[in-house]
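There is one chain below, alone, in structure tokens, taken in the form predicted alone.
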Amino acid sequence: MANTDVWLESLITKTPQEGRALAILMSRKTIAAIQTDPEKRKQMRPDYAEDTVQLIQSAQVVAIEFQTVAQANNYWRDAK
């Protein structure tokens, strides 16, 4: 990766909702790392915006990232 900016200092979040937001951010950063041209990403957006299969696959990527965050947070061990 050419970009050396640190954007992920920790997987630890206070709440599951924050964890889900982090999972979405992680997913978006992954796509940006794979397709580095923002104009190409913008051009491709209409293709998947209308494709149910691609949208479901995107949700699966977020779910996998969320699983990683949840495990790192010991499934929010202090949750009551």
Given for the second form:
Number of protein chains: 6
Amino acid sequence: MANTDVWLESLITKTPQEGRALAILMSRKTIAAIQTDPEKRKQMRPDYAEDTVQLIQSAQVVAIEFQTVAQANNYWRDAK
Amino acid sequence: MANTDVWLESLITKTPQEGRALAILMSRKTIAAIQTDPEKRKQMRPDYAEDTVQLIQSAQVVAIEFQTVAQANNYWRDAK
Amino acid sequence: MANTDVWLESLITKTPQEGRALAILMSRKTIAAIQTDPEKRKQMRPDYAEDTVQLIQSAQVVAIEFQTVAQANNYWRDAK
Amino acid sequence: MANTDVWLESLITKTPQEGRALAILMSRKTIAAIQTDPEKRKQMRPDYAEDTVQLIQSAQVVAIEFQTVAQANNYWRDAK
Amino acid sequence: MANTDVWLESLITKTPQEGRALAILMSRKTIAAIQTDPEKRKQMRPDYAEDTVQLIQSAQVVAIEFQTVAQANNYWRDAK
Amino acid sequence: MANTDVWLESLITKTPQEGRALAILMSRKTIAAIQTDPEKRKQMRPDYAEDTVQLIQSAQVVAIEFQTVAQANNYWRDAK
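Coords for the form predicted in complex with another copy of the chain, given the form predicted alone:
After this comes the whole thing, all chains and molecules, with the earlier chain placed first.
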């Protein structure tokens, strides 16, 4: 992850669903920060997308990130 | 997960049990966002539904998602 | 888990220990929601009850669920 | 875990260290609730006490339980 | 981690993205505190950077650290 | 862990970095409470210090403990 690539300007999203998308993006960006080679990341994709263990663990990361996003947005309580 | 499929309009549910159902839905939607092929997801189902390790890990994801849902709903304290 | 089976009416319990029991119930209900066949769940029981790795992971799920229950109950601070 | 065995009367402890002991007790009690045979639990002990992977995972359960205990006790801020 | 190496003066960062970078740094510093030999850490790098399971687990650590950083910064709510 | 060994008098630390050190200590003390034989713990050290999977999982425990310590210290917001 080059420092110059600003991908997280804010944790605030308009809707809960946008918050989910942000949580997924956050998870992916961490992996990209550790495995910086995009080609390798692409090759790895079948490893986890077709392995239920890894899919479940990925879902756990997203759940944790979403906790942060949801709290930042006060659970979008006023949105509805 | 197509962006056009709005499945999370709100984190607010009427009852704790509906909150559980939402937490399970959230977990599943993350997996669907990573493994986008519904046919493959269907084929994978026995992998985790019959493996206790994966069932326990799935339960962990749901527990984390439910923390968020419960907090959003103020633990349904006024509901009962 | 049939939707008609309402098992979670409230997160409020009278005592911390009842809260523990609820946390364990919550974990079990998630697994029952994923593996819906009670016969299969019964067959699987030795898999995790005799494997320390899985026992520890189960304990982790319960710990997470209990965080939610304890917070809902304001940690039963007034109970004692 | 027999329902009659009341082991968790309160989450409140006098000191942080007592809170740690309670967190460890909570973890152990969950495992005892799943694997109810004390003889089997005793036999299993070397499995996890001599396996670093399982020791680390046990430490994780305790860390999560301790979060709850610490929050219940307002982090013992007034104690010192 | 030598005690003399002060790398964490504050949890406060100017932007959410700087908070992400701090969360990654925190994760790395823990590993450096356990495996103190920099040469060994360097040799290990391919182990986790090319293994999706470990990448996902690393992402989980970062997600947890980020929860702390985000809360410390009040989710940078005033920043935007 | 002998009950007489009081190692956790308070969760309050002067700086965030001291908080990190405390989080690491907490993780280690749990492991020492389960594997009480110091000689065995010493022998096990290479098991986890040279295995990236275990290093990452250790980092996760520390991250969770640090959440507690950071919250106890109000994120050291006034310290800087």
